[in-house]
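The form predicted on its own is given below as one chain in structure tokens.
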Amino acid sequence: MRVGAEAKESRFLRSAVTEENRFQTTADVVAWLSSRVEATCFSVECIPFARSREWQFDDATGNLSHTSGKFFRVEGVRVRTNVGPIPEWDQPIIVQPEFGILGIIVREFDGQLCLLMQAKPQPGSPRPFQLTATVQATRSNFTQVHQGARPHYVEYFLERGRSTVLVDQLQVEQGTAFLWKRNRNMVVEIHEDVPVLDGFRWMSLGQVKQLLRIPNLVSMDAQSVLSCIPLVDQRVHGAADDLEVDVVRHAGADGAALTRFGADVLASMGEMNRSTHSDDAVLSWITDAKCRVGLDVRRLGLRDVRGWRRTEDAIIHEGGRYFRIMAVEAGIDNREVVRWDQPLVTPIEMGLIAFIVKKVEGVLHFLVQRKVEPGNLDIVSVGPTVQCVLGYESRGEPISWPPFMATVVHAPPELVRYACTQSEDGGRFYRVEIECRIVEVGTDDVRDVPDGYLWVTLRQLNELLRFGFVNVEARSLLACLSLI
């Protein structure tokens, strides 16, 4: 296997297997985090839409949207497909045409490649401060349109010679509160001395990736971005124990031994020759359903969606399902804007996402299913085995629930191999948590599964992302999958 010492690949996967750095410890992160919190003034208030003073319902569609035009929209669609137990709905959908920035830079300490993470306090977050990308920002953001301060560092993803790009990828967004949203998920390496500003810090990916054990500490916005740097080159694959022998060879004297799964989670990054279906068969089935799924997205005004109404402080259906829109008053004094209102999407109940795992001829295969949401541009995206946000599928009652959620729920402790709640992007949504979960079932378990299910190994499944055909639940569960 070709893993150079200078490879991009190779010194992610060091880094991933490190969680030690010259910086501070993993500890030391959460306590910063915490110091973060006594030592700003925050506060979030939910307000009547009444009393917002920068945002408005437009009196012929009921759309609601900013006084500059800018940031995003609430409208409504009508839904028609020919999949699933539902085949038309309208409901209410953010609208935001314009392309974001999610951006990690990345920089060479003594050997091991370190990434600059931001303490940011966000409004819907479950914890006032989260640890989020070097940069997260829309358009309207970096181009300054709330007349705040321009975000910091983004000049290394907006200026070509700043930085060298190693990760640059156009990534669907939530395909049921979204229509057609995409970010530019991005990392970049500098090799300049640079300020570390008051909110920022060096990490190493191994110490990341330990904070995701920790409910509701990385924003999901941040496991986007986690979840499409390279520890493995894609175009060159070797058997597994040569991935472990050049593991071994760059973590250096302070990498951290693979755990058993961790162990098979990066031979399944490199196994080319033994997946269970071929890299042309999965790429079939998801043109395949393309071609057949039928699904027709018609935007109305808000005044005409069907099942929902306007009440004095939220956009809710009038079954109780699936989510409210409110408006929030924030006050954060280190944002770019100190003050400011706006809606924000809220569930009604907690989410679930999993991937179910197991060993198919000796490597690790994911389960994942083509997903066909409202917001989707490109009609099917790859999600989890399992996916339940915000959308038409429930945590309700266990007869309505859909494939594989029991073997989720109920799998027994010493089968799953990560556990722990996150949270949506708390700049567009109030404190949606999600359980999230990766079980592992035996090699005879799980044998025949149903049309829209596939087994794919997790070199397939990243090299999907690298295309954009992989959902942001599925992304957030990638970047959880922990070596050490």
Second form
Protein chains: 2
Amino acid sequence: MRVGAEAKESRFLRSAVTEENRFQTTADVVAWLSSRVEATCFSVECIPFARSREWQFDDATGNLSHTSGKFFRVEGVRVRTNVGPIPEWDQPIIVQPEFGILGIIVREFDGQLCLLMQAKPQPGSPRPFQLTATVQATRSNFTQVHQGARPHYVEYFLERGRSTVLVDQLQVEQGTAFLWKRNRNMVVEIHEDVPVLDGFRWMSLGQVKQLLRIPNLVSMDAQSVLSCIPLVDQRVHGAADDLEVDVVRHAGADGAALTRFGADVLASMGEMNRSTHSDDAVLSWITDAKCRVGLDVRRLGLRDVRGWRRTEDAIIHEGGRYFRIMAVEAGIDNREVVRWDQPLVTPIEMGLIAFIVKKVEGVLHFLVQRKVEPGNLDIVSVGPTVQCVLGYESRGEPISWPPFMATVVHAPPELVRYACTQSEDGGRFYRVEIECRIVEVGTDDVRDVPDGYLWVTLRQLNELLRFGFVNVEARSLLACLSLI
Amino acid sequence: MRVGAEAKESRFLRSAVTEENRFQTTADVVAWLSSRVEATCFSVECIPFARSREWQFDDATGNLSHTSGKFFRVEGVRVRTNVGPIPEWDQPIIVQPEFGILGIIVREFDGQLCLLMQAKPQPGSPRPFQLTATVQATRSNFTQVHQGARPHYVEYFLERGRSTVLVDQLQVEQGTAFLWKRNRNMVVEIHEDVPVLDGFRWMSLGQVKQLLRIPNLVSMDAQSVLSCIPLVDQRVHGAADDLEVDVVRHAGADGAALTRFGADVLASMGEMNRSTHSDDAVLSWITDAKCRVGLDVRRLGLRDVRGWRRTEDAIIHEGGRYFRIMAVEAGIDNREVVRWDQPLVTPIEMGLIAFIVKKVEGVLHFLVQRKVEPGNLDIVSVGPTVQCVLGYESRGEPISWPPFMATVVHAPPELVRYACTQSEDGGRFYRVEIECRIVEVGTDDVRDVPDGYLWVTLRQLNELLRFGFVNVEARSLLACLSLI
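Rather than the form predicted on its own that you just supplied, could I have the structure of the form predicted together with a further copy of the same chain?
And the full complex, kicking off with our chain again.
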């Protein structure tokens, strides 16, 4: 690191191990979010498509699009693959060929990095208000297609020189529902006073991590950005064994202590040459999957999608599976546009995503799978151990459970390191709730893993994440990892 | 690294700093390649398309394809972009939607890693025989579409358990001529005796690097694989300052000495926190480019490509620019198939690729550019400082030279660290020769770089390369970097 500058990793790490800050307690944040609900008039109503004033089906293709031609469209795809139980299927899919911004502003107060988080209403959220990134904007938002105001603070992300960029990565969105959709995940640091607008609050990274233990409180978009924040850099911190010392030194003042699992997480992020598979073996596993997996995705008009049909209220699967696409009318008194309607994706059943983790020679490893989804940019992505969200993996019938589902579902409480419900982005999904779990098994458990699964450390997973190889479900779970 | 195992980086490094080995001198390799020419009957003749027995134009689309439907096709694309001098153009392009294997087998002899290289004839090579990877095979080759023999040694790459994978990365090919084409670049280590077949030789990495100083001797495909071979791992080698000591220790026995430039190269590969831009700033530069550059590539039938036309002998640009596609009939007495014909891409002028490098605070930095080419998989790739190969950048008219061309072309000899002619893959390109240069400027030179250019260290460039962000032209130049 450059002489005189503390590495951002150390600063994020220090912020991650404390809930203390000059602004408010974590309980205050929860109360503040509740107060937003009381102070705001917010309504969401499911409507038949025919009542939509802004969205319409194209006569020729059957595709559903906004009258402006912007935002997104619902089209169809025909998918062929040589892995999984279903070799060919059609499905509706959201097409949004532009990069949105998911961005968090950070600033140092009293020597500690704080994040400027937003209490934001979203039509599809299970909670009226969620804690989101500072900016969560589609390109249509910040180029002001819908005549509303420009999103607050977006200038700190768009104008170089107004901030220091700490994180800036293109990351993929849900591959079951979006076709090749990515957002620009950013964290920028400012060095000047900015007005804290109504609906925004500064908080420590440790506070946000604590709030991820409350169901549906933190948005999936915020989780995506949080997952990109580096806490450890080997070049700065040296070997894993020194890290805990380093953390204690950093966080010492307010007496924060790592949990036992937090210490394991930190050591897994900082391990050097202690992983089960070498970095080259991990990359080879991905390369091999890309060479062996066939994935052919052809775009179709929504009208040509087989096995799905359009009713007055929804686009549905004829077998009653996967998801539905419906329309809502939403109203709010403090959003950019006061009243609007839009399509949303809604699930058939509650989702489940989980990591199985275990210590190998003392180092925590995470079991990942190669995930083949129609929206993948490059054939496969790296997903969590179990992922049942909107796709063909279903929790409903144990007979059709994917590998490791039983281990996750039936884990005794003492092995569950994290369990909470989170929800997909309320701007595209309607009450898509997902049970999120991290389950630690014994070193002698889960010795053999099937084709398509691999044990990796957090250092390895974070490196893959940085370069865009990790899917949004895995990223969301990684964001939930807390050190304290 | 695991206790008891020497890191592959150290082993490759040791092989890179010596020409000594039990098999032959470097001069012997050159003589051996010449003897291959004398011993082989090899003919290449340009023919009119009508004389091709195996390739035909489709009546409906005008596309050129093999009668089997395999290998590759020549189709068209319509390209629109918001960068560069030409906002929209059509061009022919090679479509080959499958991953080939470019693979080198290595084995330890007398404690030193040796590479099994091949003397291979290619119809388009300026030399009848080039030194190539152990295996250079399209999927059609190793699945035996053309009824020939399976490529030698391919089983060590296809069958897990027969070798240890050291490198396994998907890397992009020429983005001007191929649509989204990638090859699997592999290096595998074997631990058993294998017969060294006629046309193959073991040699040290240092020998291959020396042979890269002889015009057109080493194939571009081999260079691509060589560029993926890691020489330094911070986790193994520690900070850059220790590296030279480490090399001397490793290579001490045969007295190999690093050149001054070689020492700078090594230090740039091993630098820790001494780069001008942080790793996050480098990634942000790429992310920003992907968000700001528009690149729309639509596939067309070859018949619908505007500005190009088909003659009896070639597909040509009406303005006489870029490249031509023609047919050759080739014959050889030791290849899998004795006689065949195929289309090849041939250039209008000699190409030029170059890196400008300079020391910043004692650390060698390389000037890269974001490159926008129709075949790019993800909008932009990282290219060398100057790249004039088959595209719109031309060496012909100084008035249309791209940035830094004059610096490269007019560099005084004492600043030229590398200069040699290399040629594109002779399996798709006919005598595409490229002047390759690395020019070191003074620390105070080239202070301001235009939008789209960035100074990075070799450590940073190698990390981007590993994850597939670096184009084949930049990789080829990196392969030419020698330490001795």
